[in-house]
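Only one chain is given next, in structure tokens, and it is the form predicted alone.
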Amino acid sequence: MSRVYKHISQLLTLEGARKKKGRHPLEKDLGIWEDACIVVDKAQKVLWLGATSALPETYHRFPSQSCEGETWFPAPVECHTHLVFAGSREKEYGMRCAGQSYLQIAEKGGGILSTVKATRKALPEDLLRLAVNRIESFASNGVSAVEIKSGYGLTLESEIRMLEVIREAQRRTTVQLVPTFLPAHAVPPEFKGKDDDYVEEICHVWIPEIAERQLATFFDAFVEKGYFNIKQTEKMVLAAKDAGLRVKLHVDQFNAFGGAELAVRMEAVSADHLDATSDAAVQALAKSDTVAVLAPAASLFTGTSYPPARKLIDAGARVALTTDFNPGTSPTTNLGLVATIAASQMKMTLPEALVALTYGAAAAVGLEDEFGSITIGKRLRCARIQAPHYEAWAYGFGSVSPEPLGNH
């Protein structure tokens, strides 16, 4: 049966942000209704929304619920995670606090390859249990969709196992999962000193196998000095696109040497990190539909430079925010905290941060037609907070947890 939710203190539809594809978001683009009402059918499709005082007579006979003191907005989307892994890297945090860099720690056997070692040893059922717990942690923060990467296996067998864990996790949660194949996360020990051979293996054996098994929606690679260069990444991206995979790329996290421009040229759905990106890359992103995915929690954790959010937004780029949940540089599932950091450290306005965590993040995983806005005729996927104004989410410094509504 249809249901009526009345007297919502603030209902944010993000209709204006959707129409602008997330560019230059302003508060007027949040589509704010005060003392709002929303009507949904039994399938959670939105039948009507507007001011409570304007509720049409035809809906008065349906069961209703008062939501005074609540703010509703599109459910956040988490567009960049590495949540399938085993082991922990808290000792590396101590090394980082003592002044060692991410790359220095990696040279000493830490970093990505330390997690690879632990993940390879883990049983599938243990990886699944850990993954589901982490997904539910996101869900408890109101998140309705989560992108999840492989990349801690770095053998074909273990990468398949990680992606199969994601597939099985989807059966155990109402959160929409988006699987990404990230074989080029680092060069595995078996290919040490043979980077090009590893790239050829990915292109000619791994990508076709993953595509045939239909285990991933996206392909991703870590474009960075000491990891994968532009030529290698372009070769892998072309192979992935030929196999029917869409593309996301880690770029310009520590060095700017053309990763963001490559993402634009290859029509990647998103270019992620961008901490060290160039002014030329900012302009290239602004002229494209590639979403700039920023991870300020990782910058906070590592003590490194924040990505140039203001430059990107002011230039007209589409921007998303993420926790970048991973064991080495951002072990948090709290998107409210990300909003606070984005506002205080990257000088984003609160409307910009909200759009980046909802519509922008949905666009970064190709789900903006289903998620990231509230529209009549579309299934309701929203979060609600016990506060009369949307600013409370970021103001609460991560302590205000949105309650999901409409995932089922």
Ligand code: NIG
The other form holds:
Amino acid sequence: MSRVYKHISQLLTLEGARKKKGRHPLEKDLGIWEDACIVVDKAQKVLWLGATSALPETYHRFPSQSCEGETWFPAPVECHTHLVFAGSREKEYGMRCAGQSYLQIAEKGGGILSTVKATRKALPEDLLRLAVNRIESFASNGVSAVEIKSGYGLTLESEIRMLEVIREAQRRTTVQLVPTFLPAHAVPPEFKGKDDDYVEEICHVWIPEIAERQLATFFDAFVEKGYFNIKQTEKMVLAAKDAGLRVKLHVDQFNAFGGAELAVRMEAVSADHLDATSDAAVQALAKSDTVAVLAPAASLFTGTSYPPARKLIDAGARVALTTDFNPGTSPTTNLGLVATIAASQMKMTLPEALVALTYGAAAAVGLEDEFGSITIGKRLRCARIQAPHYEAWAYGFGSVSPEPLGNH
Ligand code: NIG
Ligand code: FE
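What would you give as the form predicted in complex with the named molecule, now that the form predicted alone is on the page?
Shown next: the complete complex, the earlier chain at its head.
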């Protein structure tokens, strides 16, 4: 049965933002209808939208519901998470707050490798339960699609296990999951001091195997001092593309390392973090289609500098926002809080933040044709907040949760 939702205080379609591919988003690009109405069919396809007063005659006989006081916008997309893991890193947080840096803790065997230890030991059913709970936490905040990386296994067998957990989780949720293979998250203990050998193994054995099993859409690597350098990353990216995987990269998180330029050169779908990136990289990103994925909650949590959101947006780059949910640098699933931090700390306007959490994030996982905007003829993927203005989401300081509309 078709349904009519009337008197929605604000309905945001993001029509203009989509047409501009998310560049330079202004309030007028949000496509705001006041006292709006939307008609969907039983498959949730949008049949009509506009002002309630202009609802065409033909829809008057359909069941309707009044949504006064609500704001509807495209359901948020979470485009960068590490949510399959066991264990916890609160001890490490204590050490960081006492003055040790993320990279110093990692050098002593903490950091990513401590989560690798816990994840390798965990039973698949426990990993699955933890992952599904975390996905549900995003879903209860209105999120319609979640990207999930491997990267805490770092043996072929345990990386496959992580990706299979994601595949199994997809059977248990209506949220669209996007699996990413991240074998180059850190050099595992088995390859200590032999990082080039590790890279060779990834290129010649692991990537072909993961592609063959169709376990991932994207390939990712952590391009950073003490992790993977430009030459190694370039090799892996070429092997990944050759095997049919698309590319995302963790770049310039703690040091400007040329990672962002590499992402542009390799036509990566996204370049993520960029906290320490250079002005030249900002220009390169702006001229490309590669989406700059910013994780200000990770900067807040690690107490490091924020990515240059203003420079990126003003230069014309496509920008997305993410929680970067992971046990080390950002144990939060709260995208509303990310919006607040982005606005207050990176000086993003509220339209820019909203576009980055919806259309921008969808583009960062290659889903911008189906997610991140509301269009007649397409399936409605929408979230709503109990407030008459869209600004309430970021203003809520993490306390306003968009509700899913049961339509994902
Ligand atoms: O996105 N930078 C690398 N990866 C994660 C951190 C992972 C961890 O510390 O466990 C990030 O911040
Ligand atoms: Fe990450």
